[in-house]
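The data below hold one chain only, encoded as structure tokens and taken in the form predicted on its own.
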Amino acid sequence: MRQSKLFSKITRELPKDEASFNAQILIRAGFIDKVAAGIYTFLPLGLRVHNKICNIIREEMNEIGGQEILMPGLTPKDVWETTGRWGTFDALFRLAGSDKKEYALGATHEEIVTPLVKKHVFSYKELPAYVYQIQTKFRNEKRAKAGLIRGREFSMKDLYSFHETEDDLNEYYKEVQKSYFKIFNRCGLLNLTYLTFASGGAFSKYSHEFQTVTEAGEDQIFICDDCQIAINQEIIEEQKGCPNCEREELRQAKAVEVGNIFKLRTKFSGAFNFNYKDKEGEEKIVEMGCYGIGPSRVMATIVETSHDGKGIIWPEEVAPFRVHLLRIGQMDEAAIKKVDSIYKELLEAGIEVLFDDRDVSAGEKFTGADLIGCPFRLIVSEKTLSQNKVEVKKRNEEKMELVSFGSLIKFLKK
């Protein structure tokens, strides 16, 4: 991508109507645009990051047997009435259609997925079943003040599992836990993310959250450093110590919930009379689990936890581009062609490149590169061209290295 062709621009000033750091810097760097409180447009750079996070999630969900579907964002009132949540789910956006029927914008999809899978599963032979989607969710949040961390419109991966027995549900639940840690590792959040015990609500004694420690967090968690697990503040009085080792001295920290998993058990299968026939031909009720990750929230959390005073520092797997190539200083036509050839060679080698070919000062280019935060910055100037070399700097390091044209691609791929 030539930066001169990128329609979104870096802005000098922080947005005045944004309190959260993640939204401030993502807007300033040209990743997102604010439409209203809790509602954002993803611009080309931001969408690239968001899609990479989604693809990491997709790969890991497929690895544990998930089959991807896409359910509607507009949902009829009657399914919510079936589960009793039409009148109790405070965050639902409710609206009336021209057919005079009432609808809700999808805040979660248990009411859609349960009758859907019921149409296709009748016997123990067809269980377990795992389906997931990555889709936009809508919630009428009263506190949409944390940028992409808490939006009124946001992206969500929701996986639903269907089982013969509670034991089978419990085993898959453990598999999802492992899968989630793989996702957070690939997104650069593993060392700050804790499996956190939380209230199970109407579903079970406990659910589990995946909480990433950051001062931008809205939650308070209590961490057992011995077991590397945590407890959400909502259940700390009831639990009285680490659920694993019973240690009472726990470290308190602010955190962002980047994922959660629930054992739904039979709450929704019961509401929709979703049964199956076991080996003896007897009807049994299906056991269910639900597992969520918010890609847009993960993106915001990466920004909150991986930055310096100059800008964002993207982990390599989610960065908008692996390389930011900067053409610095005045050049004659032959030199410009040489830089263009370096750009093309990188692309042909399968390396994603943002090429700053703009006619602006070197200082503006350096500032922009640090703000955008690609893992590698390559500088080509008259001086480096005279040596047949490129100046290479990692975004998270201060040192620079001169690398010859002939070994540049090998250097970047190692």
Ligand code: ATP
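Numbering follows the first chain given and starts at 1. Each form is matched to the other, and the largest set of C-alpha atoms that superpose within 1.5 Å is called the rigid core. Note that the coordinates shown come from a computational prediction; the quantities given were computed from them, not determined experimentally. First, how it differs from the form predicted together with adenosine-5'-triphosphate (ATP).
Core-superposed comparison between these two forms: the C-alpha position of residue 397 differs by less than 2 Å. Taking 2 Å as the criterion, residue 14 counts as shifted between these two forms: its C-alpha moves by at least this amount when the rigid core is aligned.
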The other form holds:
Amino acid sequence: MRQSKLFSKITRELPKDEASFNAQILIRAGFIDKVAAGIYTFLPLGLRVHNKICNIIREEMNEIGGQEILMPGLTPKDVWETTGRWGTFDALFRLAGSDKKEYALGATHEEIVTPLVKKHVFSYKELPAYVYQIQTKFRNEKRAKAGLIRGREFSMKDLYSFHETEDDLNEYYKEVQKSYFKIFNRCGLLNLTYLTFASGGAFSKYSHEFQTVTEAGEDQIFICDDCQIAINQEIIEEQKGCPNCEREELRQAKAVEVGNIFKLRTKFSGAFNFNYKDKEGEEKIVEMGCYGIGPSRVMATIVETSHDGKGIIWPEEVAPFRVHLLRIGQMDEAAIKKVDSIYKELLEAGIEVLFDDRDVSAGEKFTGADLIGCPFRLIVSEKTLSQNKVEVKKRNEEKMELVSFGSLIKFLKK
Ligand code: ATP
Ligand code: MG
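Having seen the form predicted on its own, can you show the form predicted together with adenosine-5'-triphosphate (ATP)?
Below, the chain from earlier opens the complete complex, with every other chain and molecule after it.
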């Protein structure tokens, strides 16, 4: 993409009430725009990152048998009454329709997915079933001061699993755990992300959160450095020491919950009378699990954990573009054409390029490239052109290298 054509710009002006680092830097670099507290627009650069995170999640969900669907954001009151959550879900946005009926903006989708799967699944032959969606959620969050970490409107991947037995649920639950680590690895968060024990409610001893350590976190976790797992604030009171090795000294840290997994067991299948016929033709209740990840929160967490004083440092798989190509200094028409042809060659080789072809100072281009944070910065000037070379620098390294036109694509693809 040519930066001269990009309608969204780098800006120095920030909304006065924006206190969170992730939102500030994403606004300055032109990834998002703030509409109101906890409500943001994704601009072209931001949407590219968000889509990449969603696609990583999608690939890994498909890998463990997930089938993608899309449920509505607007949901009728009666299903929430069936489960008793109309009155108890604090953060639910409730609204009236013109038909005098009441609705809720979807904050989570057990109330929609359980009756949905019940319409299609009747016998043990059709179980297990795994469905997921990546969708906008709405929650009337009291504190919406952490930028994309806590939106009032935000994206969520929610997977729901349906099983014959608790054992089968337990097996799949472990599989999802592994899948989540793959996702956080691909998003560059693996080293800071801990499987965290949380209390499981009435139906199981534990649920698990995936907590990424950062000062921007709103949660406190207690890490066992021997087992590389953690415990959340709530259960630390009952659970003295590591649930795995019983070690007592745990390291306290602030963290963001980027995902969580939960054995729902029969809480929702019970409410909706979702039974199946087993091999003997006997009616049995369906066992359920639910598994969430917030892509927009993941995006913010990456920014919080991967930046320096100059800007964002995107991990390769989620970067808006792999390469930021900068045309530097005054050039004659032939030289400009040459840079254009380098840009085209990179595109033809399937490399994603943001091409800073604007007529602005070199300093402004460098500052912008550091702020936006693509993994590779390529500089072409009269000087490098005269040697048939491009200057290449990785965003997370200081070292610069001159690479010849002929070997550039190979260099960038490895
Ligand atoms: P929290 O305790 O942080 O409010 P939660 O327990 O309400 O999270 P879930 O309801 O399980 O979270 O949602 C699943 C995932 O959706 C979370 O792990 C998180 O990644 C994301 N998420 C939840 N609430 C928000 C929000 N307000 N803004 C952005 N992402 C969110
Ligand atoms: Mg919440």
